[in-house]
Amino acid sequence: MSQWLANVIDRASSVNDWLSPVRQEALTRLKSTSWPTRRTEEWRYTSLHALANLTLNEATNSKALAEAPVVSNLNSIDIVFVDGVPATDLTALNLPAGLTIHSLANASEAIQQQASKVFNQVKPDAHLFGLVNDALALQGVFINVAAGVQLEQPIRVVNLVSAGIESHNRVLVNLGANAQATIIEHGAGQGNSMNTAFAEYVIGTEAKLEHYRFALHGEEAIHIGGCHFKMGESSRLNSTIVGYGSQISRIDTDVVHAAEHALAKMNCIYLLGPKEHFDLHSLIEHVVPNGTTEQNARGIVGDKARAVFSGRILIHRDAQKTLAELHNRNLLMSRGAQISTTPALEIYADDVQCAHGATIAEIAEEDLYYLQARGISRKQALIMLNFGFIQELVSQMPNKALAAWLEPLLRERFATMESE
């Protein structure tokens, strides 16, 4: 066990709460759970040794970072939380009929029993930082949109770490039946700081989520969460994510086809700038008929980066009917970076429509001498090239404000992943 580890199981026997016994629990699981290493499969390619033995300061009420970043024509609901504790005054937000957002700390009885069938219902337990975002996350929300409710504004989660910080943060959906919602997760960190953040969502009977979570972490902070989606009959989630790379960087994602006619689109995007790591681990299950999957993977990685793909389709012998894809392409900025991607289909049922691949390539250079043949500087080529592999991914995300947003924060990154 790392020392950092035993940090935690010591710091979270002291919790008590009324999620006391979802926390017992977790730390029961992580006694007996061995750290990480090279060996262990699901972190063959991700090094943990920064952690190990790092020590942070728990999260404070530092507001030095509490303004959310500004996205022009969003017109969101904006909840901010800083190195954990919570910046905005949930009570004084104006919510729309049939939307309802508590903080974990300071629910009532009535919502803590809402909340407990969300809580732990989604994400699986065997990871072994979700385990530790059980036993350690003290702050959170609650967000509930009753059946039939679809609403206009986007919800947005900020969660912003300091440097020097490390904190722990939960987000709950639930979204009834025939609701409709657009959750945006926005995560960024600065310095050498850590941030476990991890988020749950229940999607009813023919709900729709547009989904996103932008893990955009400064190069020396270490962030590591998972999105987890359990859908509904007939239901649609949409989900795009985009991450950096840092010195280290996962987030996991699950989707599980709990009942038929589900619809699952999700692309990635991860870019990483040099000797940066970014680990995405997917997990998509159908154990029932007739479900649909799409999932898309681009990501771009600088001088001596390592990016890790891991995706996975697993067809249950009940789910027949059942459509799936799954794509990675990525793209090296030089010979130095390295990609280790394993997309997998695992069926047992005979009446499915399933394909998955992966491709690795290099920028070619008549391709950029072709670009500054015509007067364009090589490195205006390099971020026209490295855009143009991406920009399929951004132009189909639903939310034009955010897409808009995103582009030139993108061609500011890619301006600084040429190789040294």
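Just so we're on the same page, rigid core means the largest C-alpha set that superposes within 1.5 Å between forms. Residue numbers count along the first chain shown, from 1. Note that this is a predicted model, so its numbers are computed, not measured. What changes on going to the form predicted together with its partner chain:
- With the core held fixed, Ile390 shows a CA shift below 2 Å between these two forms.
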The other form holds:
Amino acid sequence: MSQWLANVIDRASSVNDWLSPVRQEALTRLKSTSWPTRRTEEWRYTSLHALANLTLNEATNSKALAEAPVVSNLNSIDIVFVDGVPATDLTALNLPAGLTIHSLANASEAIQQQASKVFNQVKPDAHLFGLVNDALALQGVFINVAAGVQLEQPIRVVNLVSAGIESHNRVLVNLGANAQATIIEHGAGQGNSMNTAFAEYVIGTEAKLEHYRFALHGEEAIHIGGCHFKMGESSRLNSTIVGYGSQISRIDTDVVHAAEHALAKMNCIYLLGPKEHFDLHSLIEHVVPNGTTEQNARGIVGDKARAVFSGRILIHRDAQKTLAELHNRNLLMSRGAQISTTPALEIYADDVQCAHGATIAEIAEEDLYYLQARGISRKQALIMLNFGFIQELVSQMPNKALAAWLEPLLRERFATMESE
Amino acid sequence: MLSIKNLHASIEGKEILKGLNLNVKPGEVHAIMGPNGAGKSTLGYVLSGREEYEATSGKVEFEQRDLLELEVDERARAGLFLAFQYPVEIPGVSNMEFLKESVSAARKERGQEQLTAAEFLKAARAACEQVNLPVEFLRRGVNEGFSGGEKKRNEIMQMIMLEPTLCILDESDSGLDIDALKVVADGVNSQRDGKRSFIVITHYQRLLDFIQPDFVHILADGKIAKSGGPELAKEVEASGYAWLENHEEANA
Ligand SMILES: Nc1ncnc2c1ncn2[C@@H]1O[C@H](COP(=O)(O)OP(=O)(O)OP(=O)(O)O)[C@@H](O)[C@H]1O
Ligand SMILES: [Mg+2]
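What would you give as the form predicted together with its partner chain, now that the form predicted on its own is on the page?
Whole complex next, starting from this chain.
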């Protein structure tokens, strides 16, 4: 056990709220979990060394200035947390009919009951930091979209973190049958913060969820989190994760096809600079027949950065007629950059259609020379040659306002990445 | 315009250019001929600034600037254009996007106003027509799936669009049928305005029937072995390079 984890257990033991019974379970598990090392499969390429002896403060009250990032034409309902502390008065939000948003910290008994149907019902309990989040996330939101309600306005949960502070928060979402919603989890902040953020989604029968998760933390941050989805019958999920990489940035995204005819489209983009580290773990389980999964993770890794992609699609024996594709494409910009990719299909059914693969490309110097020989700067030529496959995923984002906001950010980031 | 003095250049530590001298004045057309492996393409690459081709000594002045100090793209924007012997295919980038970026970079460098989308399209169509390439080619990836001859014509098309001051054509005639050869030659001739200069690398007199050179040089073993007028190309056509050995012995 690390000093950091010992502190977590210590702090969590004194927590007393309506979630205490679940928190206790998590604590019990935590106490018997050993601190991951390079020999722990799930953490093989991501060192937790920087965290092991870290002691940061917890924020006590919310900062006065808590601005959600401005995205033109997004017109979202924003819920802002600063260092885990709510900065938005949820009771003052003007919400459309059929949508309720409640704080986990002071949930009424009725809300507690609803939220319990999501809390820990989707997230697998094997994840060490998921357990930490179970034990310590005193703050968070429960979002409920009533059956048949189709929300036009996106809901955005913004998690801002700042230097020297540790924080934990949770997002729980229940999407009723035939409901439709767009939910954006936006994480950002500079400095040596530590944050865990886990989100659980229960997607009802024939419901449609458009999901975004942005992990745009600075290079000193430690951010560990996950988004976990349970698919109802004939439901649709379209998820896009964008990661910048940090000192440690780790996201687990898991999907369970719990009922038939669901469709999950999962895209992930990462652009990593100097020494940034980004680790995406994904497990998609087909338990029942007739499900479809299409996953595309694409990244550009420059300088001395490192990307880890571990993608598994697990097709159980009964999950006949599953369609599953899993692709990971990478561009290495420099000799010092690294990518560890393991896309895996585990198939126990015999009537399925699956494809998977990973590619790692390097800069084509000959192509670069040709463009430069026509007067195009190296920087611009790099963008023309290499940004296309990232751009493709950005343009697949259904929300055009978000895509228009993200594209120049990624371009700019790419333009400053070291290629030698 | 271009002055090359005692240029030595190596690739992977192997010396290819061994003291090359050449002077090109505005408006002149110089033909360079010479046996396979003599270093003709190497000269083009070194002038364009290709990384693996290292100039180890000598001086190259281009329009009053030290050419060897400039990056590849800076040289191009300074007005140097190399039509490649083997142009690469870049499937991920459309010809249109590529041309737009390069024309825009050239115009910016020259302090000219940018073309509007309509003006650009008009110019690109005209250039395509001039080299007999279907306009649809603009939408394809750069040289993607182009035949050998189409690639060569695409190079000339780019030259027409970019309006460089010095054009180096590396075997722009090889692999062309006789009609395409005329198209390429006409393309080049249309750009001869008395100021723009050309270095035409070729193995064949037939191109020089269409593009009249002012000077012909024979490049052999990394040096200019002989220079003369258009008649020198005819000599080469008639008797090959066997005489070079005698010449080198005589020099030794
Ligand atoms: N990338 C390279 N690596 C190693 N050697 C090279 C490379 N490029 C060129 N050379 C060598 O340099 C010499 C000159 O080549 P270059 O292409 O300049 O000849 P050339 O005169 O253009 O010949 P050709 O008439 O066949 O086009 C040759 O011996 C060639 O093998
Ligand atoms: Mg050659």
